[in-house]
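Read the single chain below, which is given as structure tokens and is the form predicted on its own.
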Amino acid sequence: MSDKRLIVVALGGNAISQPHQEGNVGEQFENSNVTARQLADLVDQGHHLVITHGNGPQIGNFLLRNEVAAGEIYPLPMEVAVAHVQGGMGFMIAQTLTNELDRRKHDRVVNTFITTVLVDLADPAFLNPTKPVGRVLNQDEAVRYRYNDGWQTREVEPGKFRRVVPSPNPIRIMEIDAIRRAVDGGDMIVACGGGGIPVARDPDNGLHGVAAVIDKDLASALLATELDVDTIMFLTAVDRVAVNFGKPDQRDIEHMTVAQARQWLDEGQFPAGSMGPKIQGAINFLEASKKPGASAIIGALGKAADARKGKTGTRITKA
């Protein structure tokens, strides 16, 4: 397959769950259907897709089920929870996109890869957990979970606490050879859901899961690098990346170079909780790519096809 047609598409959280919704399965399927239409527009343009996605609201709900069911049934460790959510969300995205492609006379079945991603236990992130997961806790609950379950918690607002876990850098996608064979064979796939299931290697016992969250944008960038694609798309809720966001002198950026992206990132223009990981993912991909014409696109999910054509979105290039 020509890699000119191959795109890694990283879906943001709005692709499956909207902030104002309960986030039940019916709503997730409705949102997945809307997302499938945007992805199918890219296929209509002649592109072959490898799709990744976030899982923030879904993993939060799964962990809440763990808490509610405590005392009635055994809890699941976080890495197993990530695997469950990855499978469920991959099923929804693959099914709705398969159906949409069928309606458009594309004879394709979208497959989901349950994906594990290697991390290093020596990563500094394990010494400073920063990724909030699960529901908001009061002080008594935070103390109880720290004492009984070994959770690390952080006060996010006065009197409000969240569990925090490490967010280490992804090193290797363990299933990359199988993913590459599937893509080379013409399969359209969903992979690295929620950033992948974090695993570490023990010299004596081999691979084992770890209680951590891998940023899905960084995992998507690694996947794009490993597949040697020309383009990665980060689809989110905004039309373009902006500097001085929310200020009177806000400026939307149509194009930036890697050097500009890194400068603005270092200046704090792109916060870690929003645009920062997408910009860092774009930088990682472009610096690793051997292709002079490689690009990263950040744009609105509802305008995916237009962003690919350059009509909207922010395009980041090497120079």
The other form holds:
There are 2 protein chains.
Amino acid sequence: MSDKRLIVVALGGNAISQPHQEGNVGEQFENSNVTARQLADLVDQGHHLVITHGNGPQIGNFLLRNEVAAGEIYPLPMEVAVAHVQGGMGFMIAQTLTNELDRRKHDRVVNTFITTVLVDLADPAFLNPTKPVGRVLNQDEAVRYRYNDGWQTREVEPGKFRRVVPSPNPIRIMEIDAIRRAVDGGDMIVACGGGGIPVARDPDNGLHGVAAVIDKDLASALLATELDVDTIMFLTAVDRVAVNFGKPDQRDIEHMTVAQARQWLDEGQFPAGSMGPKIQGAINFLEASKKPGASAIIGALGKAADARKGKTGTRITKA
Amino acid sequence: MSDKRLIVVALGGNAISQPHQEGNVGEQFENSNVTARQLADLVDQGHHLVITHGNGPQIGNFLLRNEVAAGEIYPLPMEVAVAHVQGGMGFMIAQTLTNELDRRKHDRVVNTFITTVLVDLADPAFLNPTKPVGRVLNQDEAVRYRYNDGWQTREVEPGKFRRVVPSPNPIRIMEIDAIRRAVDGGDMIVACGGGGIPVARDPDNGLHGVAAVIDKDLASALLATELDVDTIMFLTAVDRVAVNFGKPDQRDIEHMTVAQARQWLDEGQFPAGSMGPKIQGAINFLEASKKPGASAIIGALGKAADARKGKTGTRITKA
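The form predicted together with a further copy of the same chain is what I need now, so please give it after the form predicted on its own.
Every chain and every other molecule in the complex is listed next, the one we just looked at coming first.
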């Protein structure tokens, strides 16, 4: 694939959920409609999109429903929950973008692929679960879930616990050939929702889901690499990546090289829960790309088209 | 598409859930593994598969979780629930079939498309909801849901009620071009899960989901028509279609024409909840097909390959 118009767009949590909202389905569709207009601006620029998205609030609420109803109805395991939420969110994102493209007379269909992502059970992440999922638990609940369900929990504040699951590195997007074919055929695609459904390969029994969460920015970077695009965009809530964030000498960055990004990442400039994975994803993508002009752009969802043109956002390049 | 190997296989409820089971995820995967072996037998015969499936027990349980947890967490509307279950069940069916094909050295990937199906809000089904969804309600609950949530309910036994939703005719599979392209590219596809997510077109606001359930056999027939296959198979729990079912003069049918099928359907030989939609789907497919040799096969899931060869099952043809 050498289509310069093709870009991978990784949507941040704010694309679907706003912190001040309950997060119900009506609100999600409203937010998704706003996001669709930003994405359609990129299509107006001549771009063809492969879209990825997180699922944090949605999977949290999904697991909460599971838990509240557990006395009456069997629960769904983590990876099956991720598959469900890919379906629900993919339907919403594809539909709102299809509608917006139709309004703008772009003859494009947006399809959702249920996407599984290979991980390695020997990944050290499985020995050190770090990704919090689900609601805050008190100590009694944490103990109960540890003993009854084998959960691992972590004390996030004194007396407050959350379940943590491993966040292994994505190795391969299992549906990549089909995604590539669909893109070549002219479809816009929603893929790798929530980072993808983590699957591992067992020599005897084949592929099976694992209770883990793949970072969606790292999965998006892998997808961009496998599609061999020129550009990946991470759309989020801030205009630009900053160093010394929140300090008197905070500096917003317009451009950085991979070497500079890695140095700041190693210095702890980018927090693990937010900007860190985007920077790591950008580094992974750029290091793997053979294209000298490859770039990763991190910018505000509300200014996607301007970020693509370099008017805002942070651009990361090989050199 | 004129690939004679391509067949649409519509899986009945027994492919994933058995009546004597709780229906939990472990059981669903076990059943799905057994189903995968039957499907792989068809692949061994040289067939390429597009697979559809129902979602009755799964969507019922999904809605029950919604309902039990409604005091704590926003519920998901019907059509969004269908989208979720397409993701969850598609993941399972695609994974178990991918594994089985891998064991048999078929180099094929199975992908799941989130599938929306266009319906017409002027369809008379919207004036007469007939499809029961969710759990059995007592009279107080039925009254409460009618007044608070606008549900329509029907008394299924004295004092026992269920929510009913419209079951409109499927008009168009919105993702058909993408599905066709994926099939042409060599992928096996899971599509139209639960009959597809029903969507209607609003002149001002584009496509939007509607609270309805499309019959999965009718959706499968439409898919078979749009893919222009030679054969559709409806795999279910019985070996053959019967007339005078359960009576002393019950007769199992090896072959019938569309004209004969329609006559028996009109006579009420095939109940609405089970064999009726399969016969109607077969009629729809055969009447739309321009191929003189087109056939619909209704037979036992456990004998899929033999049914394809005509050793068992009921074959319906134009003449």
